[in-house]
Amino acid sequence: MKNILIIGGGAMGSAFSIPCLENRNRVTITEPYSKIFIKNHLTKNKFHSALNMRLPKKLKFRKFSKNLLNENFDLIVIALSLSGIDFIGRELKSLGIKTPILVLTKGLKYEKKTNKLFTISERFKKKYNMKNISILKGPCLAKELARKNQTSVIVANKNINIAKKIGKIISTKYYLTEFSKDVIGVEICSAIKNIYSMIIGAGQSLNASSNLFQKSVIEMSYLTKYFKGEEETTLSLAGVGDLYVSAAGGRNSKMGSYLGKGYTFKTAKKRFMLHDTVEGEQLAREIAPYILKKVKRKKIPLMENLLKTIINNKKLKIKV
């Protein structure tokens, strides 16, 4: 039995608590931002609106504070949105936390001063001096995990033994873990698949979408190698596995379908997805300054097109 702290009460952080509890761990969840989650969790029902279900009674909710972070946990899980990464990095650095960290958040961070693009683990290590970091990625829809549908994910750490130890803590009969040393490749794939799932969603037929899927995998492979990841990781759970799930049933592909019908991003967001977080859009705005300047555009025509569509709020035009 381990003592686990999950930072982030969104759909994924809350869903992740379920296999952790089922594996006989003590699990505490905290939320720095969402007033709705805090209000709901303080009620007897513990109803999670995004998951449309009650959370387990054994899941403890604690108000976010530095005192909480300082308590004796065996594992700290970061499940915040990309915008909260620097906030939690500063908090953990100020306290000198040495507890092992597991990052569920998907995304990349652009640093304007150096004009460089960092994965989240790189950001934590270089800017916030956090060392014991593992990442967890893969084809996992929060609602399906919360309902205990079979789910496979990949835990990555350059020290594969650390990744396997985490796997033992969180794995159940329905929550299966694989392992990788290719931290960079896993993070790159799991981030950019949000953009490519939008592109695939823009196909207005199965034929068109399958063509876009194939071309997306080629571009993902190129970008993974560009950022010093292993090409084979593109074919792993973090690559095509996660891409398939997102393209088949995620919010990114849903937004992509509206873009494919001729709506601009702002119009589609306001009219159809006002209260939905579209992670691919957040990532597009984050990485566009780097990708459009540094990467050969002939190698990533789909990525280039989508980035320009979002940052310039223009209609998407993709030739398949």
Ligand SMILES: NC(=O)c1ccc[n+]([C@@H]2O[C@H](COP(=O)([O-])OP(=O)(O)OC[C@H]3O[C@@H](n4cnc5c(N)ncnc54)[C@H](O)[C@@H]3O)[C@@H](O)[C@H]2O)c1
The other form holds:
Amino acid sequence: MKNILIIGGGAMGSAFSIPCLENRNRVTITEPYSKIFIKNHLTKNKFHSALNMRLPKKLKFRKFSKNLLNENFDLIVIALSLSGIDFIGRELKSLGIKTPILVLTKGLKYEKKTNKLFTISERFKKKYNMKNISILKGPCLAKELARKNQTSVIVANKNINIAKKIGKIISTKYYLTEFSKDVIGVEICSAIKNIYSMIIGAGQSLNASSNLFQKSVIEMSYLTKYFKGEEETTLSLAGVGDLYVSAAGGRNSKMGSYLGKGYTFKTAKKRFMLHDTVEGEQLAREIAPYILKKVKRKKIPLMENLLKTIINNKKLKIKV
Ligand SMILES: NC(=O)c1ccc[n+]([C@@H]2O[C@H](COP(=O)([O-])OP(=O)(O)OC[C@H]3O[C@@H](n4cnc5c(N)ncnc54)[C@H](O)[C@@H]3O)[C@@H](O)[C@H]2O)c1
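The form predicted together with the ligand is what I need now, so please give it after the form predicted alone.
Let us now look at the entire complex, which starts with that chain.
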């Protein structure tokens, strides 16, 4: 039995608690930011609004505090969205915490000062002196995991034994883990699939989307290699695996479908998805300053097109 702290009481952090508890760990969840999620966890019946279900009674909720972070956990899981990454980096750095960290967050960070793009694990290591970091990515809809639908994910660490140890702690017969040493490749793929699922969603028929899917995979391979990941990681759960689930049923592809119909991003957001977070949009704004300046555009025409569509609020030019 291990003592696990999950930081982030949103859909994914809460769903992740379910296999961890089933595997007989002691699991505590904390929420540093959202009043709604704090309320969800504090109510007596533990009804989680985003998951639309009650969470296990055994899941302990604790108020977020420095004292809590300092307690003796075997694993700290970060399940915040990208916008919370620097906040938690600062908190953990100030306390000098050495506990192994597992990051579920998907995305990339742009640093204006150096004009560089960082994966989340690079950011944690370089800016916040965090050392023992593993990442977990792959095709996982939180609602499905919470209902114990079979889900396969990938845990990555340069030291594969650490990744495997984490796999043992968290996996169940419905939550299966694969392993990789290619931390950068896994992080790059799992981030940029949010953009490519918008592109695939822009296809106005299955035939058109399939064409965009195939071209997206080629661009994902190029970018993975560009950022010094392994090209074959594109074919892993973190690459095509996650791309499939996001293109088939996510908010990114829904937004993509409106872009494909000729709406600008702002109009589509206001008219059809006002209260939805579109992770692909957030990532597009984060990475555009780097990608549009530094990467050969001929190699990534779909990415270039989508980034310009979002940041300039123009109509999508891809032929769909
Ligand atoms: N690794 C996986 O298998 C997997 C699967 C699905 C989602 N995810 C990733 O997990 C992350 C969370 O997804 P989710 O579906 O739970 O989202 P969510 O919107 O349900 O929850 C977001 C969480 O981030 C916190 N947050 C938001 N803005 C913040 C800020 N500025 N400062 C601090 N905290 C902030 C929220 O309070 C909440 O805890 C995303 O990056 C998503 O891509 C990972």
